[in-house]
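Here's a solo chain for you in structure tokens, the form predicted alone.
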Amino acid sequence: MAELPVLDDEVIDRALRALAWSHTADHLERTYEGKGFVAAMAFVNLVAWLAERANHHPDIDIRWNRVTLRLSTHSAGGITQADLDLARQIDEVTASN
């Protein structure tokens, strides 16, 4: 599989828009609350599915509650498009639960 390139920061900004993300220098991260832990492990098991099929894995950081994923194509040494689908993925599944 080709390298994916590194996004300029407006064409991330713009689609951010659509987005629950925030954007700082080098990745994508957005904070996810459940209602409890049992709750933020069915949320990480849920994006590890996702991250899986999509053969693209964010950092996750479990504090109880409160999951905080990272995402950044490492390889690449930013954000691709790679981040924003599965983003959107991630979007998409929490919207509807």
Contents of the next structure:
Number of protein chains: 2
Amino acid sequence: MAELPVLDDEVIDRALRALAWSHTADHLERTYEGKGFVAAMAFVNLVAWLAERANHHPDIDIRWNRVTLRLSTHSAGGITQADLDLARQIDEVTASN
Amino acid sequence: MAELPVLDDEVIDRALRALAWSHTADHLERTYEGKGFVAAMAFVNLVAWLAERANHHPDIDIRWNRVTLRLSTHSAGGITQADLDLARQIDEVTASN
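Same protein, the form predicted in complex with another copy of the chain this time rather than the form predicted alone?
Everything in the complex follows now, all chains and molecules, and the chain you saw is the first one.
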């Protein structure tokens, strides 16, 4: 991922219009609420599979039924296309939430 | 879990001598390092299975190969026997770490 450039805020904001993620200074963030812990874990495992496939791994915090994901490209020091791509893939497979 | 009493520090410290967990003011904490993300996720899923069986769910933070667990009994406002029991179960199935 090191060769990817950090994206401008404007580019990020435009991409996020179609996504369930918010944008802070240095990462994309999304919180998912499942119907309970087991549903939350199913979501986590789906995210894990997509992350491993992309070789790009979000921080994942699990609080019973609530899962918070944070995505950034540490090697680039900010948000890159790799983050937007994985965010979109995660949204595509969890569209109903 | 509401009926379980919060344990004295002395009781907790004695129990922790045999466990891989540390003890802060209001929770038990353990960090696990896997050989990579996939190993970390296997650990998370094992913890999730034990947690659901016990109906007692730790906070779980995943940072690539590093998983931090925090256990407390929110309804009791501190650490109870339910926390020590789940900590011991988690250690029993992940003894090599």
